[in-house]
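Read the single chain below, which is given as structure tokens and is the form predicted on its own.
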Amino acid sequence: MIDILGSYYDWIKALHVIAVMAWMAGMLYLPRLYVYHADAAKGTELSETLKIMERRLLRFIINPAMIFAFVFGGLMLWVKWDYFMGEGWMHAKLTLVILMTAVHGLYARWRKQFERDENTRPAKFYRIWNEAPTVMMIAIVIFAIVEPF
């Protein structure tokens, strides 16, 4: 089986990266959508609206972009193991991926409240949370393409 992936490993590896753009724009899109929604009163047709896009954007975009970046991405560590986990950049990519997904699930979280009109946070606090994808995505492109150590 491995044998097999292995000659498709270009083809495994340009639909991981795809994924992962996938993901990382809708990480960086949602909470820009949470600080106009926070700017939003409740109940009207500006919040309502976020509502919907917020939910489609996870739902449709993020969490299954975020899954076919974790298969495809499983699969190249599975072809490539050896070469992969004895290295300390992969280390610290994959421990940023954990940190990225976690993130995920804060925004998910926070979708839930906005979406039950018990959002509390005011916009400063998204677009802060906002850098959090991008400054994660930098150091995971840097150790996957520079290897670093």
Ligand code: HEM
Given for the second form:
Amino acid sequence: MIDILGSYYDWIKALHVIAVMAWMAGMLYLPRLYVYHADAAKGTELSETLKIMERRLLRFIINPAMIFAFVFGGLMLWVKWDYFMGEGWMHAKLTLVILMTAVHGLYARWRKQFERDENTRPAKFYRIWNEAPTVMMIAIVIFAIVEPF
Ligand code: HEM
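Switch from the form predicted on its own to the form predicted in complex with this ligand and give that structure.
Starting with the chain above, the whole complex follows.
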């Protein structure tokens, strides 16, 4: 099985990077919707439209993309486990990936609060949290490609 996966390694890596791009696109866009939603009066047409956009973005793009990023990344880890577990950059990368997944979880919880009209945080709060995945994404890509340590 590992031999077969090894012979398709570059295809798996390409699918991994495609899934990661979709995941990051959603992680950078969703908090931007929260910035506008925090300023929209509850019960208005704008607020109800943003609820639909947030739900569909999370359920049909961000969640599946994260799952595929883990599946294809996990397959590559499995193929070269001993090598990657000896690499400092992979440890640093996976630590940031765990933090990215935690931020994903926070975004999902905040979406439910908006859906129930329970948000009390200002737009500025979401503008700051919009930067978290950006900074982590930059560091992860540098670790994955430059392999600095
Ligand atoms: C979700 C869990 C993840 C796992 C288990 C994972 C694991 C891996 C592994 C094992 C590789 C192959 C490295 C190699 O062959 O040199 C890889 C490549 C890569 N990963 Fe991930 N990764 C994950 C998430 C991410 C995220 C969130 C990003 C970006 C934000 C990312 C960006 C990349 C890039 C750009 C490459 C290609 C590096 C190259 O061409 O050498 N990965 N990943």
